[in-house]
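Take a look at this single chain, the form predicted alone, given in C-alpha cells.
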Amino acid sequence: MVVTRKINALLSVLDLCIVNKSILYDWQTGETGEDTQELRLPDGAAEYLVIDNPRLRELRERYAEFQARASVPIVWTDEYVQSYGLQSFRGDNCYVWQTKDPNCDEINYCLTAYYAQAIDRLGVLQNNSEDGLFGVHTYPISSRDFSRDILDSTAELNFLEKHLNLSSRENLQILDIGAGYGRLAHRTASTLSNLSTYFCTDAVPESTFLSEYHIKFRNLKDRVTVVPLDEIEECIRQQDIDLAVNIHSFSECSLEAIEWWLALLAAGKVRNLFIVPNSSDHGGERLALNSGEDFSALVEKYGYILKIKAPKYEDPLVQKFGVSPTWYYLYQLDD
C-alpha cells in the first residue's frame, strides 16, 4: 500500500492512478474481447449503399456547383467522411458517436435506458425500436435493446414535447439542418401522428444520399422528405416551417456556414430553432464550436432570443453519468 501510494502520488502529475483491479468491471478492464458488433443489411444494401451509386455521383456534382457559404467544411472533409463505410452509417462514426463520447460504457446506457422511460410522456419508445440494422450499437436492457439513436431521439423529443407541445400542433412542419441519415426524422414520423412534413437537408451529399435511402426504407416518404442543399432556399421560403432543429451539426461548421443558414431562417420566419452543441467538457453549458469559440451572438443577431436553456439530463446525477451529456438550447424569433 505504502508502494502504491508513493507510485500514486507520482502519477498523479498525469491525472493517473493505480487501482485494484479486482474493483474494475469486465468492461473497464478491456477483457471483453474486441468489438464484434455484427453489421446487419437488409437486402438490397449492400449494393446499393457504395460510394460509386450513380445517385451519389450525381449528389457530389450539384453540391460541388452549389457555392453556398454552407458547404465550406470545416470538420466535414471529404477525408473525414469518406473514412467510414456507407453500410454501416448507423455505426459509431461520425454522424452518431456511440463508444467514444463521454460515458458511453455499458453501465452509462443502461443508466441512460431507465432514465429515458422514467421521462418518455409523448412516447417515443413505445411507438420506435431498435432493430439493430446498418452498424448500430445495441445494449439489451430492460427486455429490448437500446441504442444511442434511439436514447437522444427521446431526450430529444420529450425536451420538445415538454416546451412546444409538438404533439398538439397542426400541421406540424420540421426542418433539420445537418440530418445526417435522418436519425430524428425517423423517430419523429414514427411517433408524431400530426406530423405533415419533416423535411431533412444537409450540406454533406453523403448525408442527403444516406437520408435519401433511410427514409425509404423506413416507408416515410409520405411524411419526410429529403432536400438537398441546392434546393433548400426555395423550400424555406415556400413551406410555413413551425421548427428548425439543429442536433450537434452547427457546433462542426464554421461562422459563415452558421450565419448562412440562420439568415435563410430567419428570412423565412421559421419561429423555433432548437440547438443541441457538441459537448467537449463534459456537459459544458456553452453553444460553441468544436474550437471553443462562442456563436450565441450571432444567433442572437438573427432576432432569435433564447427561451428555455436546460441540461440533457434533468437529474443531475444523470447528467453527469449519462450517455453523452450536453446541454439543449431553444430559441424563438422575435416579433
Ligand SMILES: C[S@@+](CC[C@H](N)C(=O)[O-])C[C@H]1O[C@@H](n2cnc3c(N)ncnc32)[C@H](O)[C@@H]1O
The other form holds:
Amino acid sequence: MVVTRKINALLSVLDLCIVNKSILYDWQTGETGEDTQELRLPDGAAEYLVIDNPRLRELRERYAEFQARASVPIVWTDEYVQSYGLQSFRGDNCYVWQTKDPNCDEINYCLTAYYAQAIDRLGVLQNNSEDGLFGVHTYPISSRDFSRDILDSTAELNFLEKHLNLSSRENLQILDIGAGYGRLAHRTASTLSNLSTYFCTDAVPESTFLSEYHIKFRNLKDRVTVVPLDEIEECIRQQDIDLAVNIHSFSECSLEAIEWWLALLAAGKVRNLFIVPNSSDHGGERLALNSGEDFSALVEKYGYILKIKAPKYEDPLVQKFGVSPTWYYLYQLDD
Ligand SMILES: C[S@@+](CC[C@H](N)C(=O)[O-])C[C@H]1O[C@@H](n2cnc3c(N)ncnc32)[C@H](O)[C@@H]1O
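Switching conditions: you have the form predicted alone, so give me the form predicted in complex with the ligand.
What follows is the entire complex, opening with the chain shown before.
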C-alpha cells in the first residue's frame, strides 16, 4: 500500500496511477482485442460510393466555384474529409464519433440506451431501427441494436418535441445546416408524419454527396430534400422554414462561415435555431468552437435570443456517464 501510494505520487505528474487490474473492466485494460467493425453494404454501394463518382466531381467543382464564406474551413479541410472511406460513412469517423468521444464504452452505451427508452415520448425508437449498414458501430442492448446515430437522434428529437411541439406543427419544415450523411433527416422523416420537408445542406461536397445517396437509399426523397450549397440562399428565401438545426457543425466551422449562415437564417426569418456544440469536457457549458472560442455573441448579433439551454441528458448522472454528453441551445429570432 505504501509502495503503491509512493509510485502513484510520482506518476501523478503524468496523469497516471496504478490500480489493481481486478477492478477494471476488460475494455479498460485494452484486452478486448482489435476493433473489427464489419463493413456491411447494400447492393450497388461499393460501386457508387467512390471518390471519382461523377456526381461528387460535379459537386466539388460547383462548391469550389461558389467560394462562399460558408466554406472557409477550420476543421473540414480536403485532407480531413479524405481521411475516411466514403463507403463507411456511418462508421466511427468525422461525421459521428462512436468510440472517440467522452463516454463511448459499452457500459456508457448501455446506460444511454436505457435512458433513451425512458425518455422517448415521441416514439423515435419505435419508428427507427439500426440495420448496422455502412460501418456503424452497434451494441445489442435490451433485445435490439443501438448506435450513437439512433441514440443522439432520440435525444435531439425528444428535446425539440418538448420545447417546440414538433409533432403537432402543420407542414413542418426543417433545415439542417451541416447535415453530414443525413442522420437526423433520416430519423426525423421516419418519426414525424407531419413533416412536410426536411432540407439537408452542407458546405462540404462529400457530405452533400453522401446525404443525397443515403436519403435515396432510405426511400425518403419525397420528404427530405438535399440542397447543394450554391442553391441554399434561394431555398431559404422561398421556403417557410420553422426550425434550423446545427448539430456538431458550427463548433467545427470558422467564424466567417457561421456568420454567413446566420445572416441567411435571419434574412429568411427562420424563427427557431437549435445548436449543439461538440462535447469537449463532458459538455462544458459554453457555445464554443473546437478552439474554445465562444460564438454565442455572434448568434445574438443576428437577432437570435437564447430560450433554452439544457444538458443533453436531463439526469445529472446520465449527463456524467452517458454517450457524448453535451448541451443543447435553442434560440428564437426576436420579433
Ligand atoms: C461532425 S459532422 C456532424 C454531422 C451531422 N450534423 C450529425 O450530427 O450527424 C459536421 C458537419 O458539418 C459540416 N460542415 C463543415 N464545415 C461546414 C461549413 N462551413 N458550413 C456548413 N457545414 C459544414 C460537415 O460537412 C459535416 O457534415
